[in-house]
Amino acid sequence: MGIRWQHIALWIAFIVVMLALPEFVSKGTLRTIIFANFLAIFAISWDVLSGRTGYISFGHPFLIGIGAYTSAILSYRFGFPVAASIPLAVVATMIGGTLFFLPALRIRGSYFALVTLAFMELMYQLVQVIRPDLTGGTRGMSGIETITRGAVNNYYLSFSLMVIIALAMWLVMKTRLGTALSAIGMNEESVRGSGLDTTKLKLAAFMIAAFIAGLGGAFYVHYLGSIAPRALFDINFLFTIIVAALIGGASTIIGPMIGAFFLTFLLEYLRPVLPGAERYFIYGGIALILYMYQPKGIYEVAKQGWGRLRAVRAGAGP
């Protein structure tokens, strides 16, 4: 699988540092990191499908929304315990998403992107007009049961969820499935010519992405304790997910995590200076410059920097 001891050591060091973090930072910073953890989950989900296969999806909030709304409705309206509503929300995301997206997997390029964007807009309209007594309509729902309380507890919960998903996807993408999905992104016709069923491979990638999106969406709504269509299906939310994956380093799993933390803290530090939507222009400009400088993202910049450092140290040795 190409896993070296250095990879394991870096993962362990990352987990140890993050577990110790609440002892050294404020609760306000922890709350910012919680949002970064959830953004990382959504970016990883997008990366599994779009980063690997090259099928750029503009409808990822559609999947996140199914998971979030299903769990919220089951727990808030019907009294389901959260331990039952979250798994059911994940199943609903995978089934509902497949029914809509499976036909779209037979097209690609701008057509696929437009179809997925249409699904997101359709979901946005449906939750407002169909059974508003269940979805809350345009106002959404508040008072949804939370899993735990307090910044520290929610930090550990969101981080545990994020790191488990990240590690699992990192290992999965080291297998033949990950290699095949990357090959589809480079040349789908060649993969099909080698005898592999590209439709089944793309469906596998979509099911994994839907599982992660549904799981993340369900946990996210139970962290917020509320849900509103305008916030969940906002275009800024969509592009934040995509930009996080791209500037962090698409098709790497680790890259979307880096991009999520970078964007979250960038937007948070810009908030006092630019409290409105103007700050999105700033982060968009920074993302564009970074992407032009290194299309493979921050992950590749760090990787090249580490390679140069090792070369310098080797040259300075005896």
Second form
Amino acid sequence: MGIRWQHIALWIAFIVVMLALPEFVSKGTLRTIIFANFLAIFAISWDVLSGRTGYISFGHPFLIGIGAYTSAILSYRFGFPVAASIPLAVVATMIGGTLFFLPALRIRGSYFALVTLAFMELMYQLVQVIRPDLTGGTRGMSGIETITRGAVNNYYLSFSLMVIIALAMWLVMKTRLGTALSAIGMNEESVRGSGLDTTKLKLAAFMIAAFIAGLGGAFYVHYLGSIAPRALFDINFLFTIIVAALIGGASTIIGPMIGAFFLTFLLEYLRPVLPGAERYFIYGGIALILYMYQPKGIYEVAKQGWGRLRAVRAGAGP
Amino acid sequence: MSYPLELKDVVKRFGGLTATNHMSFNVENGESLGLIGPNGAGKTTIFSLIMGEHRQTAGEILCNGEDISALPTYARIGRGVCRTYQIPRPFAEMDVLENIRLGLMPNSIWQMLTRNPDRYKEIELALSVGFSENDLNRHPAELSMGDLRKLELARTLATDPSIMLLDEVFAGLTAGEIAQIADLINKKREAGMTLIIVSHDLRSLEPLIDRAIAMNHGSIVAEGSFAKVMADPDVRASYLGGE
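Switching conditions: you have the form predicted alone, so give me the form predicted in complex with the partner chain.
Following is the full complex, with the preceding chain placed first.
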């Protein structure tokens, strides 16, 4: 599978540092990291589907929304314990993911992206109109049960969830399934010509992506304690997810994580200087320059830098 | 008697264009059949129909007596039929071995997840088509046209076929590369593989086939030994454009 001890060592080091972090940083920073953790989960979900297979989803908030709304409605309206509402939300998201998958049987590229964008918009409109007594309509719901309280606890919870998903996906993508999904992104016809059922493979990618999005969405709503359609089915939220995956390094696991942290902190540090929407301008500019310099993202830049450093140290440098 | 591959009265229309017009032919076990004809004669369409990339408008395609007309491409490959393309289609961001890995993959997600790739077999296939050990980690962008054809052959051979459809395998190759590929095809022939070869390079094609079918406008013009087909006045007319 190509797992080297350096990989394991890096994972362990990363986990140890992150677990020790609450001792060293402020609660405000922890809250920022909590958002980064959730963004990383959503970006990994997006990447499994779009980064690998090339079926660009512009409707990921649709999947996240199913997870979030299902769990919120079940616990807030029907008194389900969170331990039951979250798994049910994941199941609901996977059913929603099947719906999401249907256009992928026939179309790809920008057409697929547009259809998925329509899914998100449809969900945004429906949530406000259909059964507002359940969804809370335009205003959404607040006072939803939270799993735990305080920045530190929520930090540990969100980090554990993120790292478990990331590790699991890292292992899955190291197998031949990961290779096959990436191959679909490069040339779907050739995958078919290699004797593989691409419909089955794509369905697997959609189900994995929906599983992660549903899980992340459900945990996220029980962290926030509130939900509103405007915040969730929002084009800015969607682009933050996509840009996180792309800027960090699509088709990897570490890339979307790096991208999510980079973006979250970038926006956070820009906030005191540029409190308004201008900071999205700066963030867009930085994303664009980075992407033009290295389309494979920050991860690739770091990898090349590391390689050069090693070459210089070994005396083989230019 | 059933043939490894048999087409019965196959018709394919693309809108108003009839690309395949009531074609019937078969190949025998271990036979090498050449499919020749001018551009647009419908040779590649035949391959697409056999592989299920397009569905025929009418007629039957049989594989060892079984009608495979309704089967998806992967199921046909599972029955031992495979093809190469006129323009090689490698996976651009994967090296030679990873490209071959795709062909070796079982069509089962569970097995993909639980079993490791067979590296030994990947290397064996790569070397068998003429790659050197230095090539194994090269990416398609670093390969010549001849190497890309070899790569495609290796990936296709990885699906363990008994019938191979080779589409313009000599196009864009140097004389040396043509000799290499021809040698490879001959080896497969000796090993009992059933082949259908489409080529414009008739001189290179001739020694590789037992029988030829000339087609034009989606129909068979002549059939028989290479010499007999080439002597046919209709074939000459279709190539030279005369009446």
